[in-house]
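Here you get one chain, nothing else, as structure tokens; it is the form predicted on its own.
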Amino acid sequence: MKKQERQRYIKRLLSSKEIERQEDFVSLLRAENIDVTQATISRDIKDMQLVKVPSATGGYHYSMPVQKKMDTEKKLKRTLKDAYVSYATQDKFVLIKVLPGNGPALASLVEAMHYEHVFGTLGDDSTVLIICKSLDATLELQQTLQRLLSDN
């Protein structure tokens, strides 16, 4: 497995679980198939700037660096402020209209944003299809997207 897909499987995880040792994430990867060692995940913690924090039973886990989702949502909220023009929801589908050129700009940062109800995107030059994962996933993108173009 390349470098960034595993890297990929490791912020699904962060995502979904608090894993608090690097032994942790051998574990969980090699549950999924993905042989792994101890000092791969090493590397890949420093490579992708992980950070431990406080965690609500009083141990720490591993997080994404907290800066770059924020500088991430700044930057999605500043495109959809500059190139919205609407959007609209069918099933577990969200279409987005953006002005010509902001498409795939648009679909990059709402992948970075690693949302867990999205299981992906497409994005042309106007349009971005965002696929959610199920009717209430929909739902709760309808209410990030809401909130994301009412901050201002």
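We have the form predicted on its own; now please give the form predicted in complex with the DNA.
Keep in mind that what follows is only the chain, not its partners or any molecules around it.
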């Protein structure tokens, strides 16, 4: 399955880099030894329903589809509320303790959110470690999580 694999890569790129043009996908995929043309990327984007979002800072970047993002956030919220035990931060890390068994699920939801400033996520049985890209990002993420926890 060539196409699916490529689309998985595209998803991963979405969260790790700020992608402004379809050609960026082409270059980045080339770097991972996946050879495609812009035409294919255009079709992938249509397939995956990605959108090109005008960002507040003036540029543009590709992002998850609205609906999926909303759905994911919903699940994330529910999981958080269900399983949350405690959290702590240090440096660029946010460490969340959850009820046993919920770590992996929560971690993968956080990943699926493709938060701009999250560098990586890791979940074991009852702990989720989120590594942010900066201290500011850590703060922001904390607030996001708190917002999710405090209902709405």
